[in-house]
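As a starting point, one isolated chain is supplied in structure tokens, in the form predicted on its own.
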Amino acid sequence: MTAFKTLDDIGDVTGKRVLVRVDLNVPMNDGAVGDRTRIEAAMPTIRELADKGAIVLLLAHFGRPKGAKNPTQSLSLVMGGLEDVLGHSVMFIPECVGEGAKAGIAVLAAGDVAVLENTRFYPGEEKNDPAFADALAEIGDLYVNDAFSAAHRAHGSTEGIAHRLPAYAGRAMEAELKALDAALGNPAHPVAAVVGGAKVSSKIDVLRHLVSKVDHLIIGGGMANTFLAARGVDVGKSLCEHDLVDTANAIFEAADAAGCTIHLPYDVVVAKEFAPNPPTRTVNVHEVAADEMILDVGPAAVEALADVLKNCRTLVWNGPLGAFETPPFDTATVALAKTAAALTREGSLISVAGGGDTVAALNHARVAGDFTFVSTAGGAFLEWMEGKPLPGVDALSQ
């Protein structure tokens, strides 16, 4: 793993002013957060930096402003949710950068809390322009980075500015690397993942990186039936992408030579149309019919899925098994997923687990509380699944 500095190496911070990159990047409804998580997921970082009396300065993105100031995407809208849940005031400064970002830092004492407005606004934010990193860096003397959700972008408030000042990686950050390392950099083996989702196409790379690394892919979601298709099963009207069979085939060769064992489903549950609580036969996968869709993992590959994950000493899980949103068809997902979360309760598997569906599943199955940890990143996840640097990670390293 990289080697970064974290709080703990931070020394005295009363009266510094420290620039904290956050993700408050929060689902609204009806002008209020509708979805706190993010914001809980900072606050160890806001709370031990204001306790040792920094000033500390919020940096975040709201949306998509596409380097333009637009009322509607300012950072203002989360202050409400952000006070509620830090409980005690915050101070909105309405520029991020230059004179007006000053004379709003220099009214504020030790141990209080501010919010910068959306970096977004201004367009050397998402083209790492160095005056842009240069101008954030004059407003602060140290810069923590605690959001792994933005660490996928080489953006000024996520990479430039590391180089600028000292920069550590806050609470949440050092949490997601350490498990991510445990996960995928350095694993207890034998490693199981778990890879679901519509399309193939979406996590080719994925993958491709996984059979190297991992001891077992178990493959679920529309994407299984593509891999199917490859094996010479026809899967009806399900959804498969038969333009990339030899895609499929790439990745089963990759894996042999890998010593990887892929498994697909050999039992699976399909319904003439696809829609709540539907008709449904669970058939070995050679008995589908022409007008039938796969629309989940049958209970056989279930059990045997679950034998395979208490072989294992390590589970990365990204994608449900079937079309777990709509019943009956979360039933595989909801199994396997009770499973890993026993074998994480009596400490014999580390389960990491990220992407939004995931934590969806996770939730619904109401296990997400018992995996060893939970990554609400999403393209930040995928990209560490399929091997990729991450900017704001690399800018971290010492």
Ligand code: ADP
Contents of the next structure:
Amino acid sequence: MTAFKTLDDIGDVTGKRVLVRVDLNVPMNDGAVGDRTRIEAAMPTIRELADKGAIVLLLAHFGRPKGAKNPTQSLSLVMGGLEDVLGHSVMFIPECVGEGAKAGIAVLAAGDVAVLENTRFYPGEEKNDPAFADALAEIGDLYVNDAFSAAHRAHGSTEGIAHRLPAYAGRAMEAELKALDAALGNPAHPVAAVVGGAKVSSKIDVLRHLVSKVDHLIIGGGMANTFLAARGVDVGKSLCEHDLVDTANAIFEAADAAGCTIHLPYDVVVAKEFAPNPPTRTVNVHEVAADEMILDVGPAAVEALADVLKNCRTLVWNGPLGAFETPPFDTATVALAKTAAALTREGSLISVAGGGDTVAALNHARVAGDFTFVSTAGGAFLEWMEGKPLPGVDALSQ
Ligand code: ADP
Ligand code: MG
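I've shown you the form predicted on its own. Could you give me the structure of the form predicted in complex with this ligand?
What follows is the entire complex, opening with the chain shown before.
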């Protein structure tokens, strides 16, 4: 892991203006914050800095206003939710650069918290325009990035500013980077990866990267069908990207060369229609009928996969094993997630998971709290799984 400074290194912040990049891109429900997870994630950093007497200036984006001011995407809409979680009032400053921002900041005292307006109201943010990053740097003394979920973007508030002010990782960023390092950066072996979900095409780069990093690659979900087809299995009406059979074969070869074992299901749960609780059959992969779809991994395969996890020290998981939103095709995902959770509780496995549907599936299985770390970062988590550099993280390590 490249070294980065944390709040432990920040020194005396009393009366200093600390620009803190957070993730306030929360889902809204009838004009109010619908889910507070992201706000809560930012609390340790905000509280720590405010308690130390900093002037805490929150920078964030909200929605996709594409460089123009749009009242429906103003961060003022998030203030109520933020104040509720923080437990006291927060000032809103309707600019994030320039004289308006400076005037708002001038009235703040040590320990105050303020939210600056949506960084994406300014075209320089997403262009990472040096003039915009300069203007941001002018209103603060120090910079803290606590938004891992935005770190895959080289934007003014995530990357440009980090080169202009002393830059630190916030507590949520620090926890995320440590967990990811333990999972793939510098993991205890053997390492297993579970990659599931709908399509190979959305995760080719993830698979390519993982075969060089992990000892066991467990492929499930719709994407397993493409790999089964590449092995000559007739997958019937299943979701399958037949045009990607060559890609699947290249991944098999890369895994062989790297000493990575690929695990595909050998029994599966099939149905003729994709609906809740339809008639199903559990069959060997070679017995799928022409009018049937594979919608979940079968019980024998799940048991074998549980044995793989029992012999591993580290697990990284992205993508459900089946169409988990529709019962009973959540069975394999829930069972393997429970195994991973139990092994983590026993202390024999470090388990890190991420991805929108993956987080939903782990919550559905009621085991998210038992995993070592569950990332809610979405795009940034996937780019990290692809082995891509994250500009917002790299900028912190300089
Ligand atoms: P994540 O959001 O965690 O990265 P994905 O978006 O890649 O995960 O994949 C999740 C989707 O894959 C779910 O909607 C799930 O229903 C679907 N899926 C999993 N297995 C199958 C399958 N066998 N057939 C069709 N869809 C599947
Ligand atoms: Mg998804």
